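To begin, one chain is listed below as structure tokens, in the form predicted on its own.
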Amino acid sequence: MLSRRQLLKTGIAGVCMLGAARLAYGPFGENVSAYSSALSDQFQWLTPQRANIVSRFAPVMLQGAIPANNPARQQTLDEVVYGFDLAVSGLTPAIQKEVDQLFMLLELAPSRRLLFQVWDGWDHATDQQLADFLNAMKNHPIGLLQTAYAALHKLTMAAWYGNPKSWERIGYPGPPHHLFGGVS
């Protein structure tokens, strides 16, 4: 039987735990802004929030590969996000589910804060913070996080290098025309 003192202590401890959990979750409302581009309505897998996360990571992962000036940069970034969506859409349902779990982890404020030390959300993170996060994820002692980094990296690279517009920047003439009938 609980005494009145034990009941009060338990109640106060419960309130403190709920308050700490609420503080760890962060402010009410959207944790991730919605991404919008001319290609957004063609996404098959990405939600606007997940597209926004991809748009934040892609320039850091493709540093030096995408144009630096703003109009061309934004168009290229839109194409990379669209390519990321195409790449994930082409995966098997089981792997899509794993990528889905990765994005749930990235979207959830407590996991972003506790695992990745990104406190203010992906929209407010600087490119250096994102690069530090990606580097920490790549070299993390937990193998699952290394795998998560590899998935993000490979999907972003597939999105970029799968676009024939990127080939000119790297001097790749494209696949031989006699094998594939040419790529326009």
Contents of the next structure:
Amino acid sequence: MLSRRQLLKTGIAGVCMLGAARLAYGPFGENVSAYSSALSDQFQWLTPQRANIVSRFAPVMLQGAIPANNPARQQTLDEVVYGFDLAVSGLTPAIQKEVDQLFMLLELAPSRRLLFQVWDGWDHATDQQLADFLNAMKNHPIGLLQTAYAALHKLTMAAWYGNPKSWERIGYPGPPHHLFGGVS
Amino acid sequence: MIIDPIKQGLASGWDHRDGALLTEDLTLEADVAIIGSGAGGGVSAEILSQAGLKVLIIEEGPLKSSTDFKMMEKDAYPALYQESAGRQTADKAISIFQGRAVGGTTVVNWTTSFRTPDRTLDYWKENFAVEGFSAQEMLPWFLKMEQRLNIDTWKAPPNENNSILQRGLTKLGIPSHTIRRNVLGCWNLGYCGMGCPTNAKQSMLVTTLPAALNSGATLISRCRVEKIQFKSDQVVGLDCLALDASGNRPSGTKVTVKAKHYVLAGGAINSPALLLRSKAADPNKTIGARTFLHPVNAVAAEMPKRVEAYSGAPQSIYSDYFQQQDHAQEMGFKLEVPPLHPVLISIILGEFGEHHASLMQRYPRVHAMIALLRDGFHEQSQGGQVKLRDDGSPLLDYPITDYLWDGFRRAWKSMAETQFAAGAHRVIPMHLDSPVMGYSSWQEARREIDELPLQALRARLLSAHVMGGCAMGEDPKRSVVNSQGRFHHADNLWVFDGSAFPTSISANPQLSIYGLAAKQASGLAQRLTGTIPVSQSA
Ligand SMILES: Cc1cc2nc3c(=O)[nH]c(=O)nc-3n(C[C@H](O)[C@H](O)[C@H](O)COP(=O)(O)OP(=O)(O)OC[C@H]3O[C@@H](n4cnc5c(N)ncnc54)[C@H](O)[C@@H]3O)c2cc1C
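Form predicted on its own done, so how does the form predicted together with its partner chain look?
Then the entire complex follows, led off by the chain already shown.
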């Protein structure tokens, strides 16, 4: 990983570059693999490319919280990506625009390389690289990147811990639906 | 089977229009149009409609009721909260929770009820030329609303989360007290924040709004007031946008409202934002200024035994010890506890990966405490300024001054000390730079908390008590409305909600808003009908 000073330098440069990169690459960025699952045709906001980025970060964010082995792991991740989409869809247009900009930052090769030191696209980053990257964002001297971390963190955590499947592991019995004769 | 009073009322013929179902533009007329149906709007609607006036209530949020309240965070936050519970200050340092539904924030609040402290009322009189709000003058209005909303001391034993606060403070020789709540037949479940599934909470949804609708009021939900139309010193109408089924975007259908008088009760942030969007007269730049958050910082603790902070009445114990002394030089704070549900706690714990997962595994043994800072009473605590985004939606710029930071630091310490006194194994201030597993002794915590960087985005800060932004007072240079709530620059526009306070209350605000709205709406009813309203038999 970069030193704090280097991060600061590339960070500022990276943010300044974003505008230029957007012009150069157009709205689509470079090729990013498309994600698909049984739930993905219900997405309201995520594109297959963005869903792919979420599906790369989520297991690192939720390391230790989601099942370690397939097929339970894959199914859980699919539900987290779906929950992420639902969470973004519920945001107001102004906030959705900010999440849109965050994904632009993650999608575009120049900002990804400069800011995050991820050269070959998220597909090829190892879990360790992704964790380093999240830590760097979390503690980045540039407030914008700290808020980007906070947004990814919030949306991913809400997507998982809003899902009753996450509750057994944390010892939460869930709402007392039994008092109402079960949930409809 | 729980009887759903809203379903029943609708079946009995209430005049409710759902904006999302409108297919054609619509014009509605009334004697009084009320913008927003929360604490201020609900109380105003009941009093004005029972005075015989034709009342129209316009609410941006949806009409939901006990049948819909399933105690699930993933459904409740997008359905019932402003900006899906994701509202933040401009620099994103403080998360802001406000409601957005028929019944406003009272649908999701935690039922804690305090009268406005006397010294807050005195401060308004002395510093903001507010008239008619002395403790003596306000007493009948608090009594009236306490009776109307069944506000009474909580009789059941506190849940463990609240007991810990009480035990820790007692160990330290600090007094604590039992909270009063606005509930009737409460099941002690702990899900107030997701809408009461049993209708025990005496929110506006099940009290004043049904009374208003029974008296012939009209309610239009999922309809946002976009602009107030001014013509010289009069409001001549409201331009409203019906929202689509998602509740977030205008559907394209327009609603026009014509009334003799207009009551703005959209709550802090949204009320001043509507005035700004409408380009209301603002010669002294007071609109949206002095917006207060009663900002909150928090400490989590791992306890030896189960706490189950998700279960039982969310708040039943508090302490005012740290704000009782005259803190002319220091920020005072109130101590309470929050209920903990999985999404909320997972978001507030800022780590990720294994560390986060292992903290979450201790969830049933986690206790949390909050300090609510008394903002608005010091030269270094002038609150924030509401601004507008490009699309006209509100954004609050709230600077965190050194004076506030000092308060947060002292609050982290007081909370940590209290938790250790109650037997906590470890204590973690909600700050990104505190150690992942926290501190294991009070000595360590006291030393280390002094080293935490006091920086925006590092500390996890929250607010659920937004107030101010349309301050009342007799001096138009420093206020937006007069002491009766009338806008200084229009004869028929009134503000009856939490935005009218010139400072924070320095307590949970709902009862202060009920009292204010009861007083102001009764004044308006008397003015419009020439008689003292029957409902004002306090
Ligand atoms: C989670 C939580 C817990 C709380 N717990 C407590 C507690 O225990 N005790 C306590 O005293 N206080 C508590 N509060 C705070 C308290 O409920 C609020 O301060 C109070 O309800 C505010 O009243 P209000 O009338 O100012 O606004 P609100 O109750 O927020 O009502 C305003 C309404 O106006 C609508 N509106 C806004 N703009 C427009 C527009 N342009 N067009 C149409 N409609 C509009 C909004 O959608 C909203 O429904 C809590 C708050 C939260 C979020």
